[in-house]
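To begin, one chain is listed below as structure tokens, in the form predicted on its own.
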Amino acid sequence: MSRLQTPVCDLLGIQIPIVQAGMSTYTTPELVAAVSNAGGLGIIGGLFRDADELRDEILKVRQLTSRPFGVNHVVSQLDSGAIDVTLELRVPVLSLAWGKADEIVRRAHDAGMKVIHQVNTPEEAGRAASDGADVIVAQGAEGGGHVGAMSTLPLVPQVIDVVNGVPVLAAGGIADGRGLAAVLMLGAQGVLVGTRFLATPEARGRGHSKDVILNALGSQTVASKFFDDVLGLRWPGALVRSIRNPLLDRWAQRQQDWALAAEQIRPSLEAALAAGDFVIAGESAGLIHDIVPAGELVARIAREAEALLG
């Protein structure tokens, strides 16, 4: 895989420049370890995990792999106890998103950790680079979950142009070797992939959510504030991309009522999430046609990209 050996591989101690997104509680120790054991970088989702749960997740991953892995924290939703555990246990890589994090970056570097910071605009990329991030992730609006407004294709080269040589990973709409090869041609040094890793046996699916992903087209996803407004989450500058479903369709034309009627809607949303009817996923869902073990998926994406670049 010589064509895939970019400088970010040496920086993070990995063999293949494929990073699995830290998707909140959808990640499992088995998923994270499988990605890392395959030569990529698995990341534990720290969002909505308290310090004790996160400590358990980190220790379980360390039982399953001796290779580098990371923990993801959302700065705007930060749990101080959870970030303290991550730093205390000196996880090899700290993954950050959605917020200024200069002090956290300093603490991570003091602990000997590398820092990946996800951004959604060139302006954010410049600030993250100035704060000392070792790697920048440029996430396009095609991605699943919380996303910004810019698309991956124009965002990635603009971020590369403003970060003064800091390695850049591309995210948003990438699910196979074609996506990896394409962003390498744009100047990125690798990819961060979320939705595709949801369709693995190791990911923590809810209800029939994996089947929903397999049967969805990219055109059937929508980004809105519905999820945050109903659950009462304050996430400045973000929309949440999910696969269209009856609950969202029923309320789609009543945006002014989402926050006002949150208590009325919330039980239905929580039930839909638990059943797998409301699925947070990106436009790359339309590229997903099978459930593949995570390690095999890393190898497949790498083989496809290597062949295309050759």
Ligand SMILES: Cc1cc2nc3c(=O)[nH]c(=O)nc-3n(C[C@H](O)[C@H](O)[C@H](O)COP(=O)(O)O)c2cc1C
Contents of the next structure:
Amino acid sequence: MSRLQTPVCDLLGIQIPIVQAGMSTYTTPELVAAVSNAGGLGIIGGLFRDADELRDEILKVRQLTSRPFGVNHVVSQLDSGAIDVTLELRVPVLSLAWGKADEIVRRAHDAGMKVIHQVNTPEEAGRAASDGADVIVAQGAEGGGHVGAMSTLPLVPQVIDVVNGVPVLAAGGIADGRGLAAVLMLGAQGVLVGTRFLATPEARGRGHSKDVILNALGSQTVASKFFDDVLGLRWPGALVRSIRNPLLDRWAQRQQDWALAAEQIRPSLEAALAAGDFVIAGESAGLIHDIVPAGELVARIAREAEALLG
Ligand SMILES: Cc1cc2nc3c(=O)[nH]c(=O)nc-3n(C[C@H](O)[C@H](O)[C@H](O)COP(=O)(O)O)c2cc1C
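Same protein, different state: after the form predicted on its own, show the form predicted in complex with this ligand.
Up next: the whole complex, starting with the chain shown before.
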């Protein structure tokens, strides 16, 4: 039996404990299906999609794979129509982050679904476990997108220590087999990976965003409230990690103005996002040197980790 076949694989019905993060509109049905077909778990990003769009995405994934997959929802930004569609279509796995979810977890379990809940602190992990999550994701601040304050290395074992045996996946800063092998040593049963999957042909890029990721060093990301303040998102406890760029640098010293000048800054931010000049990504960008089909990436990370563990 493979060294990578941890109990969470049986729980989720997968062969390799590599989960692709549900990254809002950056996921495509092709990405999700490729990861699931390779033996990992692909997750559709539910954030910023309405019920009709999400239904289409789910049905397309079902045409491309018969393997388990998931849909992600951010609890603090919930679209009730979109969560209803996810539950109605009984997607195998519901992925949650950022918020208390006991009621949603109950509804998902009633629909026969498994629930993965991503957290940023040991306290949230304890709450997610008592709310009934089947799998907890410990997300370190190295990661891309909305992140908390603790780093992956100390967070993962502290989460494991408080969740009474609920399987834990590590997220934040993992992009290759070294990362997977390392967090298995911490006691995690697998990984959830975001940034690395952005550099695949299947991920939905923006402009030249994939090239920006290939060229970035891990030292060139920054986590701040800029994105949320300017777009008017209320997201308590979170910063957004992105790759540094001229717009961010220009406003860096004027944090008090971000929300106040949001109307003025927003067109520039939206244009930079669309062009791929403002790229949401984590420190692992510095580990990414090629665009690889998502299925090959799953196999490569697994192969590297197996070799290291051997
Ligand atoms: C572009 C991007 C979008 C993201 N969107 C979401 C999201 O909609 N919901 C969510 O729970 N996490 C989201 N995340 C965070 C991931 O779930 C995950 O925790 C993170 O990517 C892990 O760190 P890594 O990027 O170093 O792999 C996003 C991450 C990125 C890079």
